[in-house]
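One chain comes next, on its own, written out as structure tokens in the form predicted on its own.
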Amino acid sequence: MSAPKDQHFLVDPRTVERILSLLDVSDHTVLEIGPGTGILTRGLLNHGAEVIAVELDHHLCTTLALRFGPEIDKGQLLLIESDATCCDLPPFEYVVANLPYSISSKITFRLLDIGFTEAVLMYQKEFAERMVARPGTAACGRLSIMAQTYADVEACFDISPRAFNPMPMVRSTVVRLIPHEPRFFITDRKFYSDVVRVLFSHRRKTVRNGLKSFGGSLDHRQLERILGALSADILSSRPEELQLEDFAVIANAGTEQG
């Protein structure tokens, strides 16, 4: 498996203490995803951090084992070659990384699912728009939804092309997430990810049309109890127009009927 060809690899060391200075990353095992050619991972060595790098391509891996070869002798660096997005990972408490554009829907959503103290990553500005865009708003989307309900999500600054090689087309935001429990009760939270997914699917429809879209998750007996326990409000709303507490009472609606 090759690594994804929108790879970017960060050259800036100023832009690298500015990442590291977002966080207290001494005495802490940190993952980082994508370590490319090594100046994140160098950062967080230098700031007393214990590293676990994940990088899918072999040449930088062989390259990586063979600058940090004094650090992975003494364990505070462990270099992992595979797929950060399914592969098994050990116990960390922190995650920084410059991640690939084209992961990072993935990566973020696994993340969330493991638990971990705190993240600082790099994503594409628009996706870090979408990301922090807040509910009730017409840039809220399924992204926007999932993230916040499950993290407080900061957009903290961004950073030039010029800060990368090569240079990406576009400007890249660094984000800060902090996970926490959500703070509306979600009965099952599949079900939940899966009523977001659907609404923002059909995002110009109404919540009601939107639900009659669900396809074989919803029996017609079951849609018709979630229907009828919904408010018309929320049922005449359109998916940007709800705040978080609204996909919640959508999921327990159907949930509280199984």
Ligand code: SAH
Given for the second form:
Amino acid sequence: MSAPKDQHFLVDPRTVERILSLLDVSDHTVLEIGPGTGILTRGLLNHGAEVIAVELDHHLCTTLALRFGPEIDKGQLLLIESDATCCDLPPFEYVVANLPYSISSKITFRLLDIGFTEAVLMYQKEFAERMVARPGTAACGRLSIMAQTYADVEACFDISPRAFNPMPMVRSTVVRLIPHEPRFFITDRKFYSDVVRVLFSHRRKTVRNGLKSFGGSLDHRQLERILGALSADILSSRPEELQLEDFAVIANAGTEQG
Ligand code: SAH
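Given the form predicted on its own, corresponding form predicted in complex with the ligand:
Below, the chain from earlier opens the complete complex, with every other chain and molecule after it.
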């Protein structure tokens, strides 16, 4: 497998400590995605965590296996050479990672789907800003709604490019995620996700017009039912003006029997 391009290794020990001060990993099983050269891995082990580290790059895995031989032998570290977006994962409680930015979205939704207690993840700053943007604000988008439906998300602090080698072109932000069940009843989670995607792919359109361009997965009857069930207020809003609950109301209107 070819080496992924987005490799920016943390080289600032103070940043590692700042990340690890956000949660008490001692005696917990922590999944680390993309350990790279192992600076966070070492920090996690020093703080008493049991670590499952998934690294895609074969050369890095070889170096990690040498560097952490004793911890691997003692069962404190399980090193998995694989793609974290799709490989089998043993059970874990926490996730701590300086994520490869190209897989931020995919891995975040995979983790939310699998379930975990708490995660402290580093993202590109713009991605983190979209993730934490509040519903009803112009910055809010599909990522904000989907993340906040299934988790509390909080931007903790930014990290300067100087903390990495090689230096990335972008700033990074550390985000804390605490998963929860949706706060509003959702009849069909797949349909909810489709509704959020469609509405934000036409973000300048009102809900009424956005839904009309739904295409394949929404038949005429479903569309009529949704349009008939929703208030004029919701139908004339743009997606960025809606609250979290409104997306559930819209999706449920299309999936209720009758
Ligand atoms: N955590 C390290 C390295 C961060 S760079 C540090 O902070 O220094 C991102 C790392 O993720 C790289 O080591 C890269 O090889 C790895 N990576 C990229 N795509 C991956 C994937 N799909 N699954 C697992 N690891 C991946």
